[in-house]
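Next up: just one chain, as structure tokens, the form predicted on its own.
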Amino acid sequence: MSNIITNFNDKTVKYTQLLSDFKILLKKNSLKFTIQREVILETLYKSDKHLTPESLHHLIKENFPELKTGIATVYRTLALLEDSDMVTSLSFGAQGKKYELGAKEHHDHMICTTCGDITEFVDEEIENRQDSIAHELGFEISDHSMQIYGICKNCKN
């Protein structure tokens, strides 16, 4: 596969060092490395959407149409990414989850309720916020993520 080297907020991440740790993580879970398994990591390491398993092994036939990839792996595949804290994802209730690489910077997220559109976004105010009112507080924040719901300016027109 690639050797690619992609800039995710100001933080760099190379491919052959994520790989080389989901290695890692198939080993210790006794699991076969596989190219399935890579071209499901190296298919979230190359796209900017949060994906559901099905447009992500959507996106795996369209790409590798001659490799025979299950949506039974991708699940399982994603499953273990998610434990390992890898990706991460977003729930959807009925509709499921939408995935994505958990490489990058912290940003939060604004969801459309109407299309299921999803905005990434940081704000220093709101998170100098959040740190002030736990200080107050006396709350010790170990991690956290905000999801905003509501009507995208696509479907508001």
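Now that you have shown the form predicted on its own, what about the form predicted together with the DNA?
What comes next is one chain alone, with no partners or other molecules.
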């Protein structure tokens, strides 16, 4: 019997919901809803991957060529989304920061150093233990990030 939950691919949040949250957030801060911002959110959602600002920008240029989105806008929007906790950034291995929509449930990452494949998972036992540790050290947790590196099932063969 296991506590592990994997498969976060089936999206737990509908895009329309996400979009509406985004709009509310923008309004609350007197910010404007733009096509660029929508496209960035949508691309993050559809791709369902861990993207660098660069790779996200590429995807957008590919899928929305008529909209000449600048890289600076991607950076600015990612920063905005991260500040508002709609996306999370993490960095594994050599490459730089990667972003993913934080709309799915919290999860940690298991990364294959051979093929680069990423398995997302959550384990209740670890989550609980983290809380206990923080409590014992008088620390008030806001967040955490955990990555396990190694060789995946496939690559072992």
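Residue numbers count along the first chain shown, from 1. Because the structure is a prediction, the values reported are computed rather than measured. By rigid core we mean the largest C-alpha set that fits within 1.5 Å across both forms.
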{"item": "Cα displacement of residue 129 between these two forms reaching 2 Å, rigid core superposed", "value": "yes"}
